[in-house]
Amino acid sequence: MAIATASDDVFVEEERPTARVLGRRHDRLALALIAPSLLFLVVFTYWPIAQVVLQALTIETFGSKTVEHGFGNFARLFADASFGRAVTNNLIYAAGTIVPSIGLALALAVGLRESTRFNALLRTVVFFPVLLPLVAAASLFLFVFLPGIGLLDHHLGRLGFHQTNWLGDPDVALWSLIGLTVWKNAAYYMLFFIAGLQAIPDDLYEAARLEGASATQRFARVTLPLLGPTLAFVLVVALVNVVTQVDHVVVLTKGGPSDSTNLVLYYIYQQAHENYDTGKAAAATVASLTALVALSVLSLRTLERAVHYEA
């Protein structure tokens, strides 16, 4: 755009930049300042990511320099029975430790939902836990499940119940690595629960008590459904904790007894760095991350069908 200004009876037209002109100068100011997390993003991210898919359709014949491209190892990989038992597993550790922990989680936020002095003294307790590192957990819990002497067996046994071996049972092994997950992650997810709940107006419950609702009603019209956007997050949170979380398999059982604690991630452990089957490993690794994917996209699409509150 020109304009025109006089000086000394002289006209002089200054240009000033289009609309255009900033945009693409405000453009090339985001690009200059995401470039490093950009950069970053892609070598440790994305290119990990695509040597994994490429070693995953990498075939390589042992003895042999001959290196063919294909699904051979994810045709080997689901011939594989301990892959299976693996899945498995992990099928059973993700219910038994997702429920447990969102719905501890949840009841743990509605009741130390207030900010008083004696709720913020327990949520300290309550969020101890999570401040153990998982090696550590793993190894406090080693002496708790020690058969015999164990801090388990022994309260255990004087309430009359007989010993049970809590890591070296088959039938037991995987629901002690639940035990241990619980405990672990619902003062995690309880974090979550509360700020969702504080972002939800007391006006709502106001209205919901002048209309004769229980505290039930409450909770089931009014405070499930505007958490909905939260238990979703939390939810995708807990699905990635299922498959990422393998330091307690490492430390108490190392996927024993019989594979019966043998999780997806370990099992790719396994592969790789004990039968040294680097395209197997990496097959299991892609399928895994397209299971995860998938399932964390579902969860996330109840998003936009959740109940959102606009004052």
The other form holds:
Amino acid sequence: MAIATASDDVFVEEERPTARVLGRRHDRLALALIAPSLLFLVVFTYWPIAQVVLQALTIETFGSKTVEHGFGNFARLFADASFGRAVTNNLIYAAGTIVPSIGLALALAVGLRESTRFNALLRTVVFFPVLLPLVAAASLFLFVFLPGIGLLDHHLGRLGFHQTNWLGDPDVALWSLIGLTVWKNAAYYMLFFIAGLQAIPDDLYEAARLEGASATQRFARVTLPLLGPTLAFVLVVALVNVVTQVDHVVVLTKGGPSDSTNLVLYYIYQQAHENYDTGKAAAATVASLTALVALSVLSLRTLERAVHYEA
Amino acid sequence: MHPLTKVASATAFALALGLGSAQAATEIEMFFPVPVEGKLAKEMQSLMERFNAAHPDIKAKAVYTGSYDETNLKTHAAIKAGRPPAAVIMSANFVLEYQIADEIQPLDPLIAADGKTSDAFMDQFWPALHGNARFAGKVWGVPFHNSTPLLYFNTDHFKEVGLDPKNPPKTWAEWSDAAKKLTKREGDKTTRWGLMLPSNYDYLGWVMTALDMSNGGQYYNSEYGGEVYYDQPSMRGALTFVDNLIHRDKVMPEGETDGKAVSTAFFAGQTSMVVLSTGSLSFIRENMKSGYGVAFVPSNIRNAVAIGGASLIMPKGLSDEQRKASWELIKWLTSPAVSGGWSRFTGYFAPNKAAYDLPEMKEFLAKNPDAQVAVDQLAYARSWFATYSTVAVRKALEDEVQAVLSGKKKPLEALKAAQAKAEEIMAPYVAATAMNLPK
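Having displayed the form predicted alone, please output the structure of the form predicted in complex with its partner chain.
Below is the entire complex, every chain and molecule, led by the chain shown above.
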């Protein structure tokens, strides 16, 4: 920046070398200042990324010491029906968790918007699941989901419903995990929406009211457009959660029954640690992270284009 | 001196000091898992203190490494990183994979150095445990604690429907009759199941092994890690039996049931019979409110179940001192007195036969006849399923069996798919071994 402004300035032509030296000194200082974090970033982030990519392109065969390089791991990955199943499950899981939890979060945020004492209490109650680590929540839900005796079946049974094998029925199990995730995440997203709502000036609502806009119109025309940046941010956070959080799969189902709750990250774990197939695990990591980055960029771009930043 | 060089030399100095102090007593680490409920981790620490007190030249440390699977994962990682633990309590069916990967050392030289033959050494342990410890001509593991599946039943329910709790079902025919009598319905709703089997990953494979073996099957080739017998009549019979209990007789719930859900349902009186590990014996003894009994897993062709549990293994890449110290620890942990004490504490049976000759063990068995049943069933026990890529090959069967439990597939097609998948997973090993022919 410093160099650019100095060279643009025609009146201080003689000072340009000094400015350049200054700039260089600035650069060096800046580099020195960020060096510690850069070092850690390289050692713990960029270097592992490079290694994963390298691993994905390295083909090892059992019983032979020679190693080949190429796209063979990716070919095996895409031919694996279990990977296809995990991707499909992950897509259903994404749609099933993101839409309801963001909808619920938005409804809760609008409902609990006013900072009254009662609302503060309700917010705390609603926020409670966020405080629980996902592992702990999943361990609790093991008993909520118990067929027949669990909390859910006990109360549904009183209402005359049949016993449901929440985690053991391949048609139901993924939806049980989706329910748990929505319960866990909605309040977290609500927090962002409440913050976003505070930033919307009241006079806009006043103006809308004067114009005779109904509550729904005010929500659709004022609240929602102005929450655009928050929504874009929450969507990306939710998207990342869908791919990176599988604690409940580990605790509750291990991907079963018959792979019906297997998500991509757990599939990667299985390949690496149960099957010792590091090549396939690395290929799946590269493939899923590429998709995630692409999706994040896409959603941020499209949403930001439609966003009104200024009130 | 450049600051970085200073840091480096200081670190080197500190490291040298650290290594130097290790010369005094040989320091060794042992990885150990806690597979069942209870205060096992604490008990293991006190065992280590007793061992160290008795062996002043060794400083052994027990490192808790999570479940069986996590212990396996951490051991592989430690070996890859070049810092292998001196000993590991490893799930007995993973030992083969370490031998295939050439990551553990045979124990025969250490046995020979003690002036014993390998035959005499293995003879200390129950014959059923030999298969998973001694194979390919060498001793690779020393049995530490072991289990078998057992039939647990609610004696109050038995009396209520006119069954004799002193005479639990011995054959599959008696078993399914009992299950039908014990099942209670209100309209089309079942309020009590006759039988429940754990069917989560890992447990399901073990239960299917027991049923397949009780039906005359082998399940896998115990001599060669590249073969399984999933689509054979013995397995088809076993799976059809289970399918009938669920979908024809409706005496067992549909779908997958976790081991924890099975024990909870048993405690709550929601099921009258369950199959669970002998390792759960203490847990059930402490938590069961109504009367219960235990029996062998019923048979169709013969009495047979697979063992479970863990063996002590020794990774490669240890120094001579570490190897000697580790061997002392392994021998001590599997000696009759220690083995028997651990067995009484956990509910696992003691692999060392001599443990049952000790007076405190005789007294314990007289007080707890259910533990005696577990020991008696050992006469019919066989080796535990172990192949190349054991977990994935087991999962190939489990996924398909779960599809049958949920009514999505019929036994025959499910088992054909399981066999095909298992063969696909073992293909690289088969290509490098049994199909590696003279060119």
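Positions refer to the first chain, counted from 1. Just so it is clear, the structure is predicted and the values come from calculations on it, not from any experiment. Definition used throughout: the rigid core is the maximal C-alpha set that superposes within 1.5 Å between two forms.
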Quiz item: Cα of K254 displaced 2 Å or more between these two forms, core superposed?
Solution: no
Quiz prompt | After fitting the core, L31 CA displacement of 2 Å or more between these two forms | solution = yes
